[in-house]
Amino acid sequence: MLNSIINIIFIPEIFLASTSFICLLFGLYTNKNSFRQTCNFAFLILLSTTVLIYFNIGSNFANYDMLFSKSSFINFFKILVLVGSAASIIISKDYFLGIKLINFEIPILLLFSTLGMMLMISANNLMSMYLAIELQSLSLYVAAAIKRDSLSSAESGVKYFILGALSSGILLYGFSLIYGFTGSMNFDEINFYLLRYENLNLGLIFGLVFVMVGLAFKVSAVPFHMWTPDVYEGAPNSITAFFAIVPKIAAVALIYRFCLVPFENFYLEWSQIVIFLSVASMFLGAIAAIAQSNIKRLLAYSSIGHIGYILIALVAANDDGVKASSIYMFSYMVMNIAIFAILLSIKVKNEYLVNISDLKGLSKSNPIVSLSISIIMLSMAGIPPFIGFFGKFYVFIAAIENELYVLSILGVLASVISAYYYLRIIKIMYFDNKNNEEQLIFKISFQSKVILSLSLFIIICFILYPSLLINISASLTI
């Protein structure tokens, strides 16, 4: 009996949920430095949960296949989510203190959002999938509008809430159609039911389309991306960092599992939707970012473009596609952690960096910082020998293996276009002059410096030992 209770406690999701409530009580009854201490507690919770998943502790207690599933793919993406969440809390802590936004509830919201993402990744049932999405989304709605004295933050929270509610309604309608025509909400049972048919009937096609539209909102794929630039711009920089680093990982894992588990035998039906989302996202993300002057809006369109490349690997629908998506999401996470660790540490005229033009002349006043940004930008553009190149390389290899030559060519063209705005940032830092260089201040905490240094090391040195991640990703199964 005692062993059973211990096993239940150490199931990663139950451990994260219970310790998040303890963290809430800890913050509530801590009178001094409650925000700082709650952030540190939240970081330890995320680190402990990562250890539980890595060592597979608590995963053999019971069979959760009716609601949740277990696989190497699921565990890999859960670890990415937990690492991304822990890093975003650490790099954001000083920013929150700097703008005097020290509500201890902020790390609690991020913990519950992370819990929702973990449940999303492992969801094996339409109902558990929806509840997990809502747990993640409700926490992020509040987080986006957490700066209550800021009109832009409130506006971003309202926009995100309204469009999120719309996408949830669309998602639920799709679920109802799928349930109505298959008689089941379990992914495996839906797959088994559909084995008897060569073609989907019209009702199931509509259900599939509605669900794909709802999931496209969550990954901010074009044309369901409209919330992303506004929310990125309006939310506090630290919340934007969390948005950029973590939720995309969980949403990508979910859309992969939804397409490749219940509807794996109906590739033609969903692949056409994904191809459109992929091409539209790559080109809109590449072209719209060119005109941006706000660095957060630029990174928002950049993330939309990255989603387009990820969806190419989904269209490939083979083992190489799963491997490519894992490598790409790892590189995406590392690059975003690095760039936001820097952006959250730069002040211009006692205000945190907002406009790209504020980076003028940075190479003269802070050569190491400008070099770091340049490396990250080159990696995001997919230029070798940095890690971003490998992400795109394996995506295109997966597409070519499945004879998706046109899609691969379009991906390369979009990548060339997007290189312009990444290189423009480097040009601004190195070749544009700034009249008042002394007003740009770079101040970073020791913890953030460690995370930034580690991220840059991975970005630069991945080429020296790529087989470690490649071998792990090659062994992943949905």
Given for the second form:
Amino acid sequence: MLNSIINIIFIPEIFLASTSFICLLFGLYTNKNSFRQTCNFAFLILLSTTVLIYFNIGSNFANYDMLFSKSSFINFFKILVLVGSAASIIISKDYFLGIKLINFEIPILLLFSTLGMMLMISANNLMSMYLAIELQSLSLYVAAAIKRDSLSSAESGVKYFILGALSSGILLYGFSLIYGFTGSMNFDEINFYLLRYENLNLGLIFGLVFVMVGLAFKVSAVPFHMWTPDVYEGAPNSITAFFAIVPKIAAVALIYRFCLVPFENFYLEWSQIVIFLSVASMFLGAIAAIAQSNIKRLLAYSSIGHIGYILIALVAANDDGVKASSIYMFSYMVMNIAIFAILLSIKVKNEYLVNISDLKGLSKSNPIVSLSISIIMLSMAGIPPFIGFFGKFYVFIAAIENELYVLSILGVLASVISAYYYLRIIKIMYFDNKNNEEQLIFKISFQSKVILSLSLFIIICFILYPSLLINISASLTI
Amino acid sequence: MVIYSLTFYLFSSVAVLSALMVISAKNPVHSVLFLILSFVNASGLFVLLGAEFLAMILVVVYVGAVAVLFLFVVMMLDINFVKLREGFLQYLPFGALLGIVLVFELGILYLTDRSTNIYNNQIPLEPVINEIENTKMIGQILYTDYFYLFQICGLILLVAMIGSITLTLRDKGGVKRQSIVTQNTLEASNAIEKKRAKLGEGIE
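Shown: the form predicted alone; wanted: the form predicted together with its partner chain:
Zooming out: every chain and molecule, the one shown earlier first.
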């Protein structure tokens, strides 16, 4: 009996959920300023859940497969989500203390959202997929509006909530059509049912399109990206960091699984949608970012562009595509952790940095920080020898293997355009003269410094031993 | 059989009449009370159909939550209902048109049902009551096959609760709360101070 209880408790999701409750009670019943301890506690919880997933602990319940599934791909993405979430909690702790936003509920909400993302990645049923999406987005709506006395934060929360609810509605309509025409909610059973057919009938195509639209909202692919820049701009910086780093990973994993498991044999039907989403996201991400003066908006458009490249790998729809997506997602996470760790510790005139022009003259006052930003920007632009290059490289290899020549040429073009605004930041830091005497202050806590240097180390030194990650990602199966 | 039809007609006629009263009552509070009566009668109809779970849910959700909410709105907010009623005659032709369309469609449905005659022999007039009542059946599925989904729903509700408290609770300073411990441990020597007032002067 005891043995089985221990077995159940160490299933990663159950462990995360139950320790989150403990964390909630801990925050509630300790003294008033428990924010710092709750953050540390949340960090520990996320790390130990990562260890549990790494050692692949779990057991088989009755009806377990009906709603839930498990594979190396799922485990890889779950680890990415957990590590990203843990890192973003640590780098944002000092920012929250700096703006005096010390509700202990913030790390709790982020924990629940992470739990939702884990369930989302491993969903094997339309119902569990929907509920997991709701769990993660409900926590994020609250997180976006958490700065109650700021108008822009409330605006971003409401915008995110309304558009998220709309996309959930579209998603559910798609689910109902798919369920109506196949008679099942389970991914494997839908796949099995569809084996009998050569072509999808009209109802199923409608269902597929609606679900893809709903998922495109969640990954913020063009033309369903409108909320991203506004929400990123309005939310507090550290919540923006979380938005940029974590939910995208889970949503990408989900869109991969949705396309490649139930609709495995109907490549032609969904690939048209994905090709459009991918090309539009890459170009809009590259072109719209040029005109931005707010660095959070710029990073929002940059993330839209990155989603475009990941969707190329989805169109490739082979083992190389899965491999490329996991490498790309890893590099995306590391680069975003690094850039946000820096952004959350720069202050201009006693306020946290928002405008790109405030970076002028950083190379004189803070050469090491400006060098790190330059490295991250070069890596995001996909310039070798940094990690961002490998992400794009494997995506294009996967596309070329599957003879998607036009798509890969368009991808390279968009990548060249996007290099402009990444390089512009470097130019502003190194070559623009500072016209007024504003002192940039860079103050970073020890823990964020560790995370920042670790991610910079990965960005720079990935080229020395790339096969470590590449071998793992080559062995992943959906 | 006779009792069954009698109960059916009792419940349905009370439901329809109270629905009529909802829209014709002058006093809005009376309207809401008639709405509750109508809901309760509808749930009685559900019981007759053998769907006792739906009947209970109808009472709990609609009577317990929605109608009481209406009552609150009607009583708390100062809405001028006479003014809301003013456009009644103006909208009457449009409403009548909708009613006619509905009656027409119902007639077509009835006629096709008569002419095709598919269902007449199959559907029994009274529902078949199973050995296991449907609350139990729903419970058996919900807590076994879909236990996982049930748990996630619980988590979502928890997050909604945490979120609404975080976003709305404001900790006001200066609120005086009763602390029973300090009240009970208070002694006369700490609480009462004796002072001697001089003649012609007060105490500061």
